[in-house]
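Given as structure tokens, the chain that follows is alone and in the form predicted alone.
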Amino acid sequence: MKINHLITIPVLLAALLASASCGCDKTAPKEEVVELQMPGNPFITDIYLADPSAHVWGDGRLYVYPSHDNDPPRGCDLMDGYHVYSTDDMVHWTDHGEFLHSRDVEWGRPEGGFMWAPDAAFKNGKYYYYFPHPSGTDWNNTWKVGIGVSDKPTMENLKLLGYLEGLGDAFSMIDPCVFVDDDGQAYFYYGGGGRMIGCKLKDNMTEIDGPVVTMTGMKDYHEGPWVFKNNGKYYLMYADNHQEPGNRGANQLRYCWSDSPLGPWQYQGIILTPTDCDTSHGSIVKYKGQWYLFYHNCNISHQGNLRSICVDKLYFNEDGTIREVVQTFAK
């Protein structure tokens, strides 16, 4: 027994170093990336969209929720009514029929409109939607951001659930995100006018967890907050104040980085210059291996209220920054 026992030491020595030196060498494999058709710029043509939030559910598809610019506009005042959209190639996109739109939100202003930028989760085996919406005539300080839950990602038969209360300050409560972590915990965002605000969001996805924060250490904040995670960093993506000669409107879109879901952030540089329209407000997701920027522009109709919905691939360096983005446009 003892011959054995010595002559198996070796062995087993043998089979753990192997073991570890294979552990150090071996790299984990590459997300197999599915080079897929590019729809060409603006690809939805038959109505005006924007602030495009795009998501990746479970059935495999890839949805984005956009506001809708009314023609004729008035600014962003009539802005009212939402769609969805789908695709599982980049090229084909199912519209899926307007499924809220301001005449249903019961505590809303009475004139309608103001229905902007908006999100969309999923936990619980529930598909929740968030949207800002003013409850009073006296738009500009009365926002608020409502929620609703469908069975569906196509929010088909969604139910409003009322708003997130505990905010604080309704003055530009706009541009809603929602982020779910790996760990399964939601966080959400608002922001306009300079200002972000994120905390907690409990399990029940409509209530608030804890306190409010007040996001530091971004260069030029002015709206539209997009949070998302890559290789274990969190990434803010956000609209600036730029402006062109004349002192034309031109938001860039530009992101920051942290080992936080609520920072503090560290700015690292543009993700996307101005467009051919005054605002950006964009959402980055990836989609069978391929990272992409959706965004907005005015390529149709030329007037910084109409605007429409692009897409871009959007390529990460080493480092784990993000490469400036590549407009392109339909031939």
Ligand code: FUB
Given for the second form:
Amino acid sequence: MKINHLITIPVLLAALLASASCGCDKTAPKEEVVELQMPGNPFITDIYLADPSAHVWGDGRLYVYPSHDNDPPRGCDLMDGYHVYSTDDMVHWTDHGEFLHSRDVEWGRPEGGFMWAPDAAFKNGKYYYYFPHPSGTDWNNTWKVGIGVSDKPTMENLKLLGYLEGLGDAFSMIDPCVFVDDDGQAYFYYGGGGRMIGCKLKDNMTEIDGPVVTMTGMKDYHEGPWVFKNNGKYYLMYADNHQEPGNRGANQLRYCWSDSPLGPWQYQGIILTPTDCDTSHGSIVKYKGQWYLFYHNCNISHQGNLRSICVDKLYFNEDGTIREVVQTFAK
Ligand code: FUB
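Give me the form predicted together with this ligand now, not the form predicted alone.
Below, the chain from earlier opens the complete complex, with every other chain and molecule after it.
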């Protein structure tokens, strides 16, 4: 069949531009949901992993970038050796192997360990990796956020690029999270110890751009920020302290939303009640039309710092609020 390119190309371009410029096209046809089987939780059982950051990249696979709990643990001190996992069906997962260890980090803590919750981002054809790590023996006061870059989502041949400068107080500089908006602007967040910081990143993904802002509006914020967008709204999920009088327990995952990626945030509710771990930390991603929550529990080890990664389906209500996720277990 012959196609009139003079007419169809401008029409197609206009449609593409309209859908790319705004994540809130209410007239867009509903995306088809592919009903995938679930793997049963935890879904990686041969080593202990925590803090899963999940992303879907251009090759159509879903990638998970977790941290790694070494057995036996000493709190979270001995965490080291990052792996990447990927799938195209949620059931079969490929371990792409260890690609970064504290011994590779030349500015890092001499004794190693403390390779905590990482995140990854894609920009200008490259995959960027952000990891928190102390630069000194006094680990709690010497945190930095290291950066690496790779041509592959598996972080193969990762080239280390130093650390992000100008972030401020090294005390709570853990749990980096990077969100790239529809217009290509990247935002960087970090924050433990009850404080969360956000800022823009320059196009090179290795320098901050403009002021560093303290995020406000969260309820009982502790650590583990995860920012994403759905239908034009920005969402922030985080782990709470869960230590108010009369309401004490292990950490939960809560969320807020905002009309801006740097807040102010408005508190909305709880996404996940405590797992059996000392901590909680997760990510939310849409894959093949379905939203998923990634998180960790301790159902294999029954020890708070030997964690295992899990995934369950997540659903939005019509008004954009998120339904509490039902944790599922091994099949
Ligand atoms: O995994 C080490 C630390 O524990 C993370 O950075 C926190 O989010 C908590 O999960």
